[in-house]
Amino acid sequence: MARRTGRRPGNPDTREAILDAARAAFAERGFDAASIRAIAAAAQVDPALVHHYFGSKDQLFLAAMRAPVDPGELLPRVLAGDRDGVGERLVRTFLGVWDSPAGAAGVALLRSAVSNEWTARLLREFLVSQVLRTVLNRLDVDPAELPLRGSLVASQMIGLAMMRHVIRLEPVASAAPETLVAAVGPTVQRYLTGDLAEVLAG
């Protein structure tokens, strides 16, 4: 009997084959411009069934991602509170994530960006779609400069994490989470609410 071609059906392979569509399309055309039509369409499925084993695009990127966390379940309490203390908080829910166990898949994946393209596309996909993007959309800062303030404040974090966790420069390898806290939070407050005019001038 033939085999039979088109749609695969809903097996164990299939959730395989929708990620892999996903990561490929996350990568080459960013979060904004993938559609979960065309990743069904890559990797022979119906749509519905992507959003049957992962909900919606947001959780597939995330699922595509091997992410961590999921930042829509941590940035409410990094926004919570007033607008000068959002650096200081968004660095102490940073720090929780790397320096707990799930933190592995971070490093992970951090170690493999510095050295993929592939994989450096999706973590600044990450980054930009999932983070920055959020805390800086509730902060009223000027839309002109959100891609300048978002790339300074992923600069400080991405690097704390390298210190910290991939190179292990001392005292930041074992400083305590409080003490980078109050070291970096500033730097980052600056970056997402300070003023900026200075460097734009420049």
Given for the second form:
There are 2 protein chains.
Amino acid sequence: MARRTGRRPGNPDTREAILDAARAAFAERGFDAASIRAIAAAAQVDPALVHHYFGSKDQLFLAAMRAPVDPGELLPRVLAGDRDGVGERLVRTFLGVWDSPAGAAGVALLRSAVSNEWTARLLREFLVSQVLRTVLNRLDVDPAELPLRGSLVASQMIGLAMMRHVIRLEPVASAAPETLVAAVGPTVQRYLTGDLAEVLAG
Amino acid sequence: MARRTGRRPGNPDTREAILDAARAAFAERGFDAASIRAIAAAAQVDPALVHHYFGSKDQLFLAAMRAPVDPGELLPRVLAGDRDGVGERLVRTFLGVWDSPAGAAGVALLRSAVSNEWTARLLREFLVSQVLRTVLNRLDVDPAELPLRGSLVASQMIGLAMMRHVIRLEPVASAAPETLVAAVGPTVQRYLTGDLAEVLAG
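Next up, can you give the form predicted in complex with a further copy of the same chain of this protein, since the form predicted alone came first?
Then the entire complex follows, led off by the chain already shown.
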């Protein structure tokens, strides 16, 4: 009459074991070096089960991060259209997410990243592997400049989220999104595609 | 033989009582509306004692925030020199503080502000009353634009500190300060003195 206690498909414990193993692997090794095979081994399940539950490595990562949105769905909108407008479109999309109900999860993630080195690592991997690389790879800039451009964009975007949703400094805290798109869009555009020769020579 | 237990000059309890009352007043009422008189009353001491211990209201505020540096001492360096270089000088000075031993206190303050609404309010008051207002008042910009300019500057600076010292995203995390001055200085300069007519009309 005893029920099986082992892990099997559909068992929430199995899901959680995979997510725990994924968080550890992504934080320790980074997104690129972490493998589904190693995560499955750590969770004591078959790799096929990881794929069955979560699909791709990207999807597993988003689930492990408890990411409230999938950048893979949002970024095509940012990338469609002229190259000179990508800064404004990135800020507009970013504000749209943070001003939506998903924003609360964003604030929670930011809070956790600030107090917990592990979450900070996951957030770093998220920014690079799910957002910045995707955007920058489409913009035809010197590959050697990608990391600096990406981290500069992240500095302005995270700072904007901090001021609007955490520190709540006015008027940024309650400004109309389009005001911030007009104010911050050119900054992000310069970091993405502007001439940083002087910066990189320095 | 019993020692007096009442508060008196030099008593660390008195100092702490004043600082507690100051934190509450600055967070609740804001820097401008909080008065030394009300803080003294809340701490059950004479206002003269507050002045004796802490000097000015600015100094009391910095002590209450446990601010690792006094912007009043650093900002003259930022403000000396040409108007077109103030963005770079502000970033250079900011990085100098965060890269120094004082940076650890800055990270602690940021951590606390992210998890604690009270510290967030104090940080907000600090940014506005001790840094942004001082800088912007010297730059001859339309007073109506000061709050937006100030909060945009704060968004980029706090984001830079987050990426360099908390999230630690490379290469911003370990870039030479002058690389970041060249990259971020123009952003801050535009927020401080650039034409935001289009932004403000939006």
